[in-house]
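Okay, so here's just one chain, in structure tokens, the form predicted on its own.
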Amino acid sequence: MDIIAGLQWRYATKKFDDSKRIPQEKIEIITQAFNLTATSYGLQPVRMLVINNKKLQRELVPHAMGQRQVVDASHVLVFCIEKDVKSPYIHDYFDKVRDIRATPEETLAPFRQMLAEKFDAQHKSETLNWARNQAYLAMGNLMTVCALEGIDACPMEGFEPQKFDEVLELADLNIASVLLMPIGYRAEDDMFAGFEKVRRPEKDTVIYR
């Protein structure tokens, strides 16, 4: 499927066929694409849970506004953000840059120090908002990847993050859930699959100068 055909085909799936499962090789494409997603400064303040456990999925449904996609989907992707991005996190990233690229420390030092000071000084709420924006980037990227792989997806903001964090024991990982995306294959009787896309004309959304 080419990219435009894939984007025409995709929609926010309202009803999944709970008898169909995504092959592991497709899941590995999705996880690799997640890990390759661009993030601000390259810092990757986002982690992703891949849930493939019907018992756990059923447990999460009440905390997702009762939305059946969470249990009927083959897998549920939970996008999470790091709760503590401070200088140790920054230095760990730059150590990886140094080791992987063999970049001299004198080249890295000014940017390393600038970012370490920036994240140590800014309010935690600002850092969390910044990290949340990176989660949206990751979700958007995976929506496109799923479309190209013929996998249906339903991006979700409508859930109770604190409840998800409790059920999934995310405090132990020092991360917090911010977005959900059940993925799988659409049910044949999902009427939304046949709806025409409603978009503003391209001439009204794309501006050339």
Ligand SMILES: Cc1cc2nc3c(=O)[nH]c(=O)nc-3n(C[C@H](O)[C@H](O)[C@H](O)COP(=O)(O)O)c2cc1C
Given for the second form:
Amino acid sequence: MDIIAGLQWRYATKKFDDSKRIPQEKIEIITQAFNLTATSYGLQPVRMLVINNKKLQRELVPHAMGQRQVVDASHVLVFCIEKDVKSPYIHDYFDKVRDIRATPEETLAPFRQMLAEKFDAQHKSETLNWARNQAYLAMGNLMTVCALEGIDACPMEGFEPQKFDEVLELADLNIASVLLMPIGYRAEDDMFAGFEKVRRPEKDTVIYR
Ligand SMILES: Cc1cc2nc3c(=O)[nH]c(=O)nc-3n(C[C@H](O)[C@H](O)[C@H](O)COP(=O)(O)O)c2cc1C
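Output the structure of the form predicted together with the named molecule; the preceding block shows the form predicted on its own.
Entire complex below, previous chain first.
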């Protein structure tokens, strides 16, 4: 599928066919694409839960404003952020750069130091907002990947993150949920699949200089 045809084909799926499952090899394309998503400074303050468990999905529906996509979809992706990005986290990242690229420590040291100090000094809410932006980027990336793979998806902010964190026991992992994306295959009678896209004209949204 070419990219524009894929992006026209995709839509925020309201009704999934609950009898259809995404094959594991496709799930692995999605998980690799998630991990390849670019992030600010390369720090990847994001994690993704892949839920493939109808009982758990059913349990989550009431905490997602009753949105049935959460139970009918083949899988539910939950985009999460790290809650504690401070100097130890930054040092782990730079150790990885040093080991993977064999970069001399003296080359890395100034940037390592600068980021460690920045994240230690900055207010927690600023760091969480920064991490949250990276989660949006990851979800955006996966929306396109899913479209190109012929997988339907519904990006979702409409849920109660604290309830999700409780049910999914995310505090144990020191992460918090930010976004959801049920994925699977559209039901034949999802009327939203046939709706025209509503977008501002490109001349009003794209500016050339
Ligand atoms: C960040 C974000 C959050 C969204 N949250 C929900 C949601 O909770 N439930 C839902 O049905 N659609 C949700 N949507 C889908 C949008 O309403 C939809 O993408 C938009 O109307 C454009 O339609 P299209 O994606 O079908 O082209 C969300 C979309 C985005 C990007």
